[in-house]
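Let's start with one chain on its own, the form predicted on its own, as structure tokens.
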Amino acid sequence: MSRVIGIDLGTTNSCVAVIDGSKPIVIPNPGGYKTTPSMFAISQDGKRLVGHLAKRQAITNATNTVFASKRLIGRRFDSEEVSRAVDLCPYSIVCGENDDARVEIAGKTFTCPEIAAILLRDMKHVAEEYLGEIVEDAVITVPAHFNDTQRQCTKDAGKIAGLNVLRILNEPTAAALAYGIGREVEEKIVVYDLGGGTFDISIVELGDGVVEVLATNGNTFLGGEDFDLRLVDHLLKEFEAQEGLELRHDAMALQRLKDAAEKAKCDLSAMQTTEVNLPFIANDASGPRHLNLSVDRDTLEGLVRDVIDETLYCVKQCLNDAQLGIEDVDHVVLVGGQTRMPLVQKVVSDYFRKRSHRGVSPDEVVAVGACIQGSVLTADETDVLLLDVTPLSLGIATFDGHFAALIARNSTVPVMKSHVFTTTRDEQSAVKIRVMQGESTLAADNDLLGEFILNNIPPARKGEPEIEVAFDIDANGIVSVSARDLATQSEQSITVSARGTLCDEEIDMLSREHAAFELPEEK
């Protein structure tokens, strides 16, 4: 049997590790980096780029450059936060043919699962490169916050880059995971988990080989992102109050604004001051113009103060979840490039009272501790027992447009519940059943998952059948849901298929199609 490798997907990067020996590690790509950053790009003769080849060419190839593609995995098209991503984006997001977020470059529509895909079939690549040998089997690591829909397009994903997906675990997991390695002492550990594009809190117990985590939360559009537009954004105004200059229709100036200011964002993290040159970004009639400003720590502080109180709501909800104070928690685990901002660190310190603990990698821990749930899942590992949670509740739209949470938020998975539904109008032989997840108390304002239709019910009085309804959630998270009709005891089995996933058809067409693609290596 083929090593397991585990794959952090990230937003801005994205990791590779594996269990060699009796230890993780992580796997370098071919240029010797231990992180690959999550970019596709089509280059202007052509060819596919990934990850540092790709991010090299972005800027002068800016329209045809993706990034952050995960921000849009499993989302509608005319969602808030798909919105929110086109502003400042060079590149094209179109609607596709199920509502769904697409990318459009060098004339060609992606999904996001191909995007991703591509993504996932170069970590596979750097894995066998490393190992000599093929690499069939992989757990893929996703936000704990990620409903089913992202869930499923992300399982797609590594079937297109043909992989085995043997578990999509959450990343907050698999930090504690890593983290919990070889600790034999009981402690209930905070994993803050603020990545390129996602936040995710976890609360988790530990001891005796157990890994119980008790309540997840967060936000699956709140990231480093965010944090490099308001910066962008911040230069922006900076350069259109000097110059009188409008820049933000220009896909190489932004791609340009943007790597100036992820860097500056980095640099501030060990320096209280930092300079932003960018010589020739704009050209008019009076000649070049160049953008030079300097950039306080103080003033990232406050563009972004916002954005990090926001994690704290999530904080705050997840304790009240798990039932614990600030005093019950032993340690907080910071995971993510992003908790790598002093300021990051001293709200996150402040809040729990406690230093946070500095003995992980937050670029590497989540990959670490999907290779070892790996070697869980094959027996190669039989002393560790994971206990996860669904972050989402789960239920029906009911007939008066209210929702009815069947399994609630943070049950322990895999679970399954079951509740009787029965008909409205006398006479009636079918019923719709619109499968839904989220929080809110109205349905509409919760994630539609799938509908179907029950036929063939025996005719009678409104209110008199019974038909079973179970709704099943697997350890991976993903939803399934089964019927049956108490009075003939028939049963059915219903496939409830996401809005954006793909059928099993497009999964093998595009698993051929991307698997003629021989990417080129990295330097």
Given for the second form:
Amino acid sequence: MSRVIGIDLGTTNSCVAVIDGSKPIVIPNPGGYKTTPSMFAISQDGKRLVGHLAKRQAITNATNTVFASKRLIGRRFDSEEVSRAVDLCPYSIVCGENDDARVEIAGKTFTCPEIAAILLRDMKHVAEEYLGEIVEDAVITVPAHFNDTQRQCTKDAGKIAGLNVLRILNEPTAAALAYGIGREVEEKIVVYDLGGGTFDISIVELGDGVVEVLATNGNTFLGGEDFDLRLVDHLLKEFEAQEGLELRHDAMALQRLKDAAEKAKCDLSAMQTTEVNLPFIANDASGPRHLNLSVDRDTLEGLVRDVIDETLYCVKQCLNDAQLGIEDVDHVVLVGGQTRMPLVQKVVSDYFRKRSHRGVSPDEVVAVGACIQGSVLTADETDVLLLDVTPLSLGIATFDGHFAALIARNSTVPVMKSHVFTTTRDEQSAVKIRVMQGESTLAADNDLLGEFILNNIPPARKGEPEIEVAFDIDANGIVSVSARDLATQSEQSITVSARGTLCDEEIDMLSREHAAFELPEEK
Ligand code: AMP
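In place of the form predicted on its own, the structure of the form predicted in complex with ligand AMP is requested.
Now the complete complex, all chains and molecules, led by this one.
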């Protein structure tokens, strides 16, 4: 059996790890970097570029370079999150056949699972180059707060990339596994995971080889990108005030500014002041204009303080769900690149009234946890037991527009619940069921996972037929539904097809199509 790789498919960067001997190692890409930008581009001469190669040409080819596409995966084109991305991204985001968000660059449209597959195939390639063997099996991580559609799409992406996805694992759970492995003591830890695009918080109980997630919460549209955008906006205003020139509609200038803002943000984690210098950022009748601005740490902190505070709402909710107080938490583990910011560390430490743990490398720990889980899943015997939870309640829409939860959020997975449905009219032969995920009591505010019709209900008076529908969430957090007519015991087959997910034939076709593109070596 080939080795199992763990892939952290990040919004900003991706990372791959494997167990080498008995220890997990993070695999460097051929350029020597342990993380690879989650970027994909089609160059002016039609070449497909991934990772650092894509990042390096992003400024001069902004409209054909895709970044942060994880924020779009499994989302409806008309969702609020996608509208925000449409306003901010230099590349085109378009509406797909299933109303899903797709990306259009160099005249070609890609589904979000396809983009993710291109990034995953690159990670597979990095591992194969390093190990000198073919790699097929993988554990891929996702934000804990990803819903069913986002998980399904990530799993599809793995298949398109030619991977056998053994498990979709929650990112903070992977981090807890990496942190907890080999520790003898019993303790409750909080994993605070603030990455490029998403925020997750999980409370995990460790002890005796058992890693049990007690509760999780998060926001799949909050991360380092938001910090960058606040700074970009600030720099745009400063430049406008100084030079009287608007840069908002200049894609290349915006991309340069975005890159510079991210760099300035990272610099300000180590320094009190930094300079943003972008020569020839604009041109007008009076000649070229240069952007030379200084930013200090206090200014950046003022710009993003409310974004950091927003994470604390999720933290409070998570503690409530776990029925714990801050005094019950033994350790706080920081994960994700954005936790390198001193203010993030301070806010978290102040909240929990204890120093947060930064011994583990925040960019690599998720991939390490994923490869550990891979080895646990493939071992004949293991002394590690991982118990995870579902982040969102699963239920159905009722006839009056409300949401009836059948499986509550933070239930340990796998979990199965059944519900008996009946008819509301005499001789009714079919019932329509809308499966939803979310926390609102109003159905319309939650995510519609899919809908199905129960057919062939034998003729009877209203309320008599008994059809038991079982809702199942597997260890990947993926939902499936089955139905049984209790009178005849006959099973009805139901397919809940999530938006943006693909059938096996489509996956095969895309897998062949993408495999045909030989990617240039990363230098
Ligand atoms: P991740 O998704 O975990 O790779 O985190 C990526 C995010 O971390 C990006 O928004 C980066 O800009 C941010 N980041 C990385 N290093 C630093 C740093 N030294 N200070 C502040 N943010 C950082």
